[in-house]
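Shown here is one chain on its own, the form predicted alone, set out as structure tokens.
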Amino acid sequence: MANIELPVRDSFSSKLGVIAAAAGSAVGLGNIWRFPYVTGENGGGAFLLIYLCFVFAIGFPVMLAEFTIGRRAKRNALGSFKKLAPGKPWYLIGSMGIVAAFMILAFYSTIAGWTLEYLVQAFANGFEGKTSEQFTRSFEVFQSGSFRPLLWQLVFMFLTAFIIYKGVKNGIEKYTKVLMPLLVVLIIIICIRSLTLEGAKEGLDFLFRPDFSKIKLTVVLKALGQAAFSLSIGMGTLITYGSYIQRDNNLPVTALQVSLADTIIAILAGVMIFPAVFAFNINPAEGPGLVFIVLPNIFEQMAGGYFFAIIFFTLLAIAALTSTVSVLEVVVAYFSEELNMKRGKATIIAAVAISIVGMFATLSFGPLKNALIFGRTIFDWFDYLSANILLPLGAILIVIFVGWYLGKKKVRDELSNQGELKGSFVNVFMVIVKFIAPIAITLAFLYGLGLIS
């Protein structure tokens, strides 16, 4: 049987390009939107010490595995391990990785519909005069709806499609360096608003001086899944991404700038939320209705609220659609490498399969609200497999993989560039990511399964 001849791929022209793509992938709602109020929740300044260590100890080092394999393999989240580990059922992680990526799209695109929702009521001046009960009570009529949550959700999926289309270079490339820059911009915009807001050192304090007090088993265990979260490890995006790094990229330092480019954005989203929610006398622990319904009221509470409601929402779809891009990514590329589809149908199928998927997630919040699987809606479903399961699963495995499976040979070659570069720091590498990293991933995810409390 004749060998089928795989089309030249696509890659990253530029480490430009490289760290913002991956820096896309990494900054999404998870640093704007779920990172404040989880923080808020846990307590503020501990929850953040500890987040930090975790990011650099933990997440650094396992999205580091997942460039490795990507780049030495050359190949998608399920065809790495089929080329690396033939006939071996480590590709089991790849299909892992696939699915995840399916599932955390269907739901994410539904909350990525929402920014565009607040968008458009931002530019239409559509907080104006409300109360805080009424900005409640609209957020749950939208979310509760048919037509718009689902509009918005197409809306957004259409627009990660087309940007898939585009290609590596010409798509993912392009548009992050464009994206990406500007997200900075309008993160800082807002953040100086915010420190110019009576009572903004209260939500500074909060934010950067630790209640060593507050520091427990649950805090530690949600810091460290918040930096997987926040990371995109383990669902084979940033394996995807890794294919496209060429050949004389430092993937160490690529790996610590992207944790870095993360980490400082999910900074100055606290700098941004607490000030401003310390200032208006809101409880920091509000939840997830945080970005949706708290801060909506402290724009139109604030002078010059209107513009600075259009900047934030601006940089909240900005964020999510980055994110959606990198995980759509993941579909497309194993579609038109391993079912041997032309970039352009993998990308079609792909949107419009995790499309139909996500309506129904969509619709968790309002017709099928009530069609619940062992109490959980069909949204919950989706964030709970996901979040719970198949990430810190995924994770777990590919640092198993890395550590004890590909070796330290293959990985201090794939590190150094085939000795081109220095490789003192694979000896600590080897080690964080054969015992440290899979038994701290194993604590959070039966942590997350409610098997340790």
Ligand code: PFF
The other form holds:
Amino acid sequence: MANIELPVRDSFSSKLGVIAAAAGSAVGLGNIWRFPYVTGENGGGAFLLIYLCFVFAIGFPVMLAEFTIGRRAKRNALGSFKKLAPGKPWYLIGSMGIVAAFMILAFYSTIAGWTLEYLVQAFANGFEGKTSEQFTRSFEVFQSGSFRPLLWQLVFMFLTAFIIYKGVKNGIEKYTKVLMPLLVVLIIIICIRSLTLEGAKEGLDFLFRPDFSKIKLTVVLKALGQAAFSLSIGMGTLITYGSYIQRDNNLPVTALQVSLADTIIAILAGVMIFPAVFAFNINPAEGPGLVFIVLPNIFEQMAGGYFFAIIFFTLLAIAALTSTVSVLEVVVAYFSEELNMKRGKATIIAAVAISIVGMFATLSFGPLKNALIFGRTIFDWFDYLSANILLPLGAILIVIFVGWYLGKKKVRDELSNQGELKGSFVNVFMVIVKFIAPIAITLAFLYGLGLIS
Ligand code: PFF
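Having seen the form predicted alone, could you give me the form predicted together with this ligand?
After this comes the whole thing, all chains and molecules, with the earlier chain placed first.
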């Protein structure tokens, strides 16, 4: 008799695998490239304190809400809503997530590509003997070119697609389980180097000592936006990953561990960067160029800088890769489950389509610099639309869905593994997802739109 085997849905095989994958998504350019300069621009320690409050009071519950939806439905970001709310328009949250994933990957892969260019330069000893002006100039020349930024973006997309092509267990889990511990080791090495520089203490003071005179509403809301982007919430990444989490996994604990890991890495990124910035007398509010202009300059002046530069750009590339993988998975899971494509085909189509769109984002720094649409370049539009509109809107709707539609009974089932786990956390969680999170994220959203300032 023919033995008919039903295709089994791929999933993570271990607790460690879930954490590595989800923390891999959360820890990215948002932690190492963006967090330090946003903190630098917004008052250091005071910003950090507010950021921490948001991560744990709002970011963590939203992450848990996404895991709950994903694991309960066992579907992709759009299919999950269709399954949990059949015939209702809630699936539009999922559609928005797919569009957001497309846009995020299009512009994120531009910056991810830059990390490879700098890694290669670090290997080739390309920073040696350059002055500050030369570092700025060479970054501008590289960024505004066409061939190299596009090449690196495509290489990065290829690496991302390669991991996704291999599947959830044999791709995402297998690679993040190696890459994430490596990333932690590399960060710690650079932190130690940075802390042993003369004048390091001033940098730590800047990062940790709160100065509340800097705190205005805009800063509060920026901290919320940064927390959402950094934790990868609001677009279905964690719904998709949640759908691969096994039944016996303790979701609240997993979400807490991932939020903690993301926060610790962001703080370590600050510890890695600010002591060095102060030791070399640089203005901490250097903006997005901090990592690509200021740091190479610091490595050039530092004993052993050749090796530290290689280590730094390796860890930046790893952080970016484990995040791009999670974004591509959102689209691939959707293509394969909703449009019935084989995983391989879905991966190739998604990666090629996103790469083509992404090339326009990359060229926004060069030949398309002046191709402005309502005052913004294509890169800026993708960044703005995804981070300031789709992500917060997605997060608001996700918590409303879990708080008001899914309801307490189903949430309790999922958070307690059908009553196996004890804990009265559910009541607090429901208050947050019903009231606190929607209101707080709505404020951030309106700020992002410029409707309040
Ligand atoms: N959390 C990632 C970072 O901090 O770089 C970026 C990101 C990944 C945002 C995945 C959103 C997402 F769905």
